[in-house]
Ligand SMILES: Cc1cc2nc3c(=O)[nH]c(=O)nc-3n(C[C@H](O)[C@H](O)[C@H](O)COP(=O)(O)OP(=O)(O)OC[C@H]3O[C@@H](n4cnc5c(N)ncnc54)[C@H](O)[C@@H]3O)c2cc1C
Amino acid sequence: MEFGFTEHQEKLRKEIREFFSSELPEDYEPDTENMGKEVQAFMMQLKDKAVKKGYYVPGWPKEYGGAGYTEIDQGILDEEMGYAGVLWPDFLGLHLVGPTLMMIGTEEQKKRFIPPIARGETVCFEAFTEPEAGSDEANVQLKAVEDGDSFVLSGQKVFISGAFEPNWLFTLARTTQTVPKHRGLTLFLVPANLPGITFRPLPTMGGGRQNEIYFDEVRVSKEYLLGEINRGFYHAMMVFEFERRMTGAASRGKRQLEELIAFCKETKRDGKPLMEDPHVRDTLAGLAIQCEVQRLAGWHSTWAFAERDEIGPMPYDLSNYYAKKWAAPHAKAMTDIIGLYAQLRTGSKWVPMMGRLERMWKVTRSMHAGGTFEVIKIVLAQRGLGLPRIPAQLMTAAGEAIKKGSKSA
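Hey, can I get that sequence as one chain, in the form predicted alone?
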């Protein structure tokens, strides 16, 4: 595939790259998930500068605080942010909550909730996953019992990503016990500071933070219900389509690869630069090809979304598939090239590349966020290849067999 960008788009790319280059310090650690207070404060300041430049929600319609960027313009920004290794504190508000409100929110909800997100004044958590409801989103058990002009929420969420203190919890709850289960869920935007909500941090291998969230008879006004009652599952499926677009993921991998190539040119082993090793060159070439394939998949998704009025909705998205498929193999290949030094942690005296590969390897031990790789393959099989859905009875039997096997093990 060959494609190009207009003069305006190339100018925009240059301006965005110069912005991040001038604002990020030399010792900035791209894509770091270890968000201490100092890093969090810096990211908040950088976010405020991006808001003033119009780089925060540029792809949103102007009436919602955006700059009216085209989808291609937004893709350029995503790509440059990925290359810089920047992730905004309210990434989920920008990419999930805001777009969902535009689609299903009431006019009152749009006026109340969207402007603060666009101004960078909020942090939202996507609180969907539960101990028994991850890939099986229909199995959500967080109860929401109607009581007058409110709902009372009781239950638990787990593995909820986020290091910053949230203002809102974008969550699914069960409002009706019904068969099939997915017809009894409702979507809420819950104030995170309501009485009865408790957070328990879950540190991860990669240095990031997940959270357990407990709801103990939390009273939530009906004004925070999004969309239609008992139609939350269908709303959530729309949310996942926003979540799985990965235009900037390939550029993150490209930067890591460029840094590794520079390391291989400068570092000697047995008296020769690593780059002169045929196996190293072959590995790097393979990684470069895969990064470009992933980049093209991301741009195809961006283009298709831009042309959706003409060609209709795209039935599947390969960008997230490749992001999950190659994340762990790329990390292993890169650490294998460096050898035992790649295992040194950030801050160690002899650590190469500021410890980025060691962190990258640990982060890729779990790629569940936004849907497991197995779920992504099921979506591609059904939507891309037109294969039939697995019968519900077979899915249930397989699930029970897996549970039985894990208990016996």
Given for the second form:
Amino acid sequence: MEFGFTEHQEKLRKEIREFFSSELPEDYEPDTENMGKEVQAFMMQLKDKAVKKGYYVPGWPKEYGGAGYTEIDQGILDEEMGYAGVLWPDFLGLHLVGPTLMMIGTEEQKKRFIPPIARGETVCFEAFTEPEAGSDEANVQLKAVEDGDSFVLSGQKVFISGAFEPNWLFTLARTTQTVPKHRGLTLFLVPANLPGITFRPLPTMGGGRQNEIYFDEVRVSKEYLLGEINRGFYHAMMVFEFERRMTGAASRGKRQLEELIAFCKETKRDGKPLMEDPHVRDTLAGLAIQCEVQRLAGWHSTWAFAERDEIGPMPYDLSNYYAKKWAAPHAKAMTDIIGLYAQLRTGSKWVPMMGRLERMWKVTRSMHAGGTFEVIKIVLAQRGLGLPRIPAQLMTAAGEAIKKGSKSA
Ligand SMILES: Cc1cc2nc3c(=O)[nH]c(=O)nc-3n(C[C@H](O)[C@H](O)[C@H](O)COP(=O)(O)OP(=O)(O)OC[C@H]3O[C@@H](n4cnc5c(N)ncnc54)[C@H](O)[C@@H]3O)c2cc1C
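Would you mind generating the form predicted together with this ligand now that we have the form predicted alone?
All chains and molecules follow, beginning with the one already shown.
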């Protein structure tokens, strides 16, 4: 079995790595979640350079501004970006909105919306989650009432990620009250500056910027409706397919591990380098094995995505599973090695690894973004392994029981 890359792919990886290492300052801190205005401005400039180099949407077809890279080439770019700690301001536009438009947009929508995304001129938020619609996406209650050539939207979204000012809200709304409830939803790309939309920052423990978004009788022209009316739930399932594919997360973990290994070589405890402590060595070896498994699972997903003819249930997708399963234990194992200093934050004179581990520990307290671990296991069981669906009533009862348990805990 050959897991290697071709000569062309290795050359591409080298070029991309050189681009990021020459553009990023030595003390670049990939705290992409929690960025101030200065960092935002820097990221915008870096993004413009990447657009010029053709590293922004290279995997898109040429007609949409891409460079015609293969899925594997694109995976290499994602992996190198993860390693460098770079996340583009409009990563949701690139990974979710653009590909969705290519699949279900009208010709007019494709011409109008895709080129500005490909040129890096937009910021899109994925505004799906609501107070009563997280894992249970079909329960979306944001109301969209048809009125002439528009829909009028009223309701609330919550936990919507994004630190940059958005141009577009990629959102799901209820256009029909039906049973079953997943048959009454519609997908929209709503201009974020329409009258009646308000944003309220929702600080989370991970330090990232999430938002509550309120829609107060927001008039949205029908030209912003994506795909088929009342088929939004099915379209959203396709969006989640795009969301699950990743090679970047594992390389981010690999970088952290490399830095931790360097720390263990340099740092002495009880007169000896940490690296000579058998417990530390054992932990590092375990982490290295898991990082490599996660990396290979990411590549398996990318390969499977590249191989299939049409969007549909993935045969198997373990990359997300491992990312969710191991992020918190990895953060704990790493902080345990460092000890009390791992609690120090960026800015402290004594902070190890520029405070990355302290942030990693906090971020991994909640791994709900992009779907919870339990939901990923359900998707793997049903779509990956072909196990029978759990009856809807039982599923709801299980979800309610878990929610009740987590609230009372
Ligand atoms: C940092 C962060 C960023 C986010 N960014 C975005 C964003 O940009 N856009 C967006 O739309 N949303 C975003 N979200 C929201 C995220 O998608 C939801 O948190 C997630 O879908 C889970 O929904 P919930 O929080 O309502 O939890 P719930 O669905 O209420 O779940 C609570 C618990 O019950 C479990 N559970 C629920 N149903 C079942 C079941 N049937 N079987 C077994 N277990 C079940 C869950 O696994 C979980 O442990 C973000 C969340 C976080 C924390």
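Rigid core here is just the name for the largest C-alpha set that superposes within 1.5 Å across the two forms. None of the values given here were measured: they were computed from a predicted structure. Positions refer to the first chain, counted from 1.
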**Prompt:** Does E400 move its CA by 2 angstroms or more between these two forms when the core is aligned?
**Reply:** yes
